[in-house]
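For reference, the chain that follows is the form predicted alone, supplied as structure tokens.
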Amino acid sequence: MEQTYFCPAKINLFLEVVDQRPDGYHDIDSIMQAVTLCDTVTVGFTAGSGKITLTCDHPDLPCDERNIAYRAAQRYLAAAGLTTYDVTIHIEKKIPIAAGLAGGSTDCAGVLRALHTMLNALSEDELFDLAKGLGADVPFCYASGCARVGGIGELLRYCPSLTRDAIIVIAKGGEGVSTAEAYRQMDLPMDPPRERLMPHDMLRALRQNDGGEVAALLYNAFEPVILPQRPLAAHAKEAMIEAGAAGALMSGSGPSVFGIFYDWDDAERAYNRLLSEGYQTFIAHPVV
């Protein structure tokens, strides 16, 4: 038996880093939006001995326990007590790696969804507990759509998605960003101290289907820390604004940047410019 899923990337319309927890992780307050830039994950199972085989069309993606999608299959089989099945996973990558777009987390969620569909060996609560234990973005990627996300990613409250007419241009330069290092820099003292924001205005704009206001309210607490160190990301944001984006923002801890457009010619102009400058560039729409 085999299941194939399209696994959407996510962008952060709003991202605030709240506090560092005793366990070293950070609580966040974020609004995440799934978009139509997708990986394709195919999962199969047969009778066997618990062997997991993962393949991928991207040469830089590890295909063993280092891959969160591999660990998802391991933990599902262990939690369900299914030691007499072999699982195969094949990932076709379109979402850039280490880009702030939850590419690994969405593949992981796709594996969980596929195994749950085929085997139905765990309750929804048990499945959600698995997702929480695998990674901060996995619960949202399993849920998809648009949601306000709290805690370390395990607290989800659905909210209205971006309007269907939104055109999202996504660009990633060659720079890498370590999520752990980004959080470490957020913990350094700032003078003056950083003001923490709440997403109430953004939530109201989403409820009112006011795409222009959503674009005007885009916010990411990591930007002042990361963009000065990542000139390609800073340039991509500037290029999108110059092309006519209603708003542009870095996603997650970067370095990907997205712009929200409501005019196709403007979106295409930004896409073509950034593509010609060597960025990995994509055009997507909200998953609603």
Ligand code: ATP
Given for the second form:
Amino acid sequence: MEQTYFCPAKINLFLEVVDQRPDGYHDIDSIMQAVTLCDTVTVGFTAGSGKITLTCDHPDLPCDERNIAYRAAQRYLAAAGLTTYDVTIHIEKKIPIAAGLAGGSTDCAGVLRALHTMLNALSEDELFDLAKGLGADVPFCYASGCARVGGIGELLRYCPSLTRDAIIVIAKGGEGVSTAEAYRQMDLPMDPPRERLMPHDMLRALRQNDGGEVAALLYNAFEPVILPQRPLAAHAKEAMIEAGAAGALMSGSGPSVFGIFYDWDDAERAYNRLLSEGYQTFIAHPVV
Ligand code: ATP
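Return the structure block for the form predicted together with adenosine-5'-triphosphate (ATP); the form predicted alone was the one displayed.
Following is the full complex, with the preceding chain placed first.
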């Protein structure tokens, strides 16, 4: 039996780093939006002895336990006590790696969803616990759509998505950013504490389907730390605004930058310019 899933990337419309916890993790307050830039994950199972085989069309990704999608299958089988199945996973990678777009987390969530649909061997709560343990962005990727995300990523409250008429141009230039390193550079715990921004205005704008206002309120606490070190990301943001984006922001800990457009000509202008300048460039829509 085999199932194929499109696994969407996420962007952060709002991202506040609340603080570092004693265990070293970071509490965030974020609004995450799934977008139609997707990896494709095919998962199959047959009778066997618990062997997991992962293949991927991207040469830079490991195909063993270092791949989070592999670990998802391992943990699902272990949590369900299933020892008489072999699992195959094939990933077609389109989401740039280490880019702030949750590419690994979404593959991981896709494997969980596929196994759960085919085997139905865990409760929804057990599945959610498994997702939490695999990575901070995995619960959101499993939920998809648009949500306010708190804690280290495990507290989810759905909110209305950006509407389908939003055109999202995504550009990644240069090397990836390690999320752990980005947090280190935030200089946490903050002393004196920085004033914490809240996403209430953005939540209201989403509820009112006011995409222009959402774009005007985009916020990412990582930007002042990462953008000065990443001229390609800073340039992509400028290029999006110059082309007519209603708003542009770095996603997660970067270096991907996205622009929200409501005019196709403007979006295409940004896309073509950044593509010609050597960026990995994509046009997407919100997953509603
Ligand atoms: P996030 O936004 O969740 O912090 P990211 O988009 O910045 O994540 P990923 O693309 O998930 O970053 O990659 C982070 C690291 O995870 C990379 O070093 C990569 O080698 C590793 N990794 C493991 N499995 C995968 C996978 N299936 N896809 C992408 N990266 C993976």
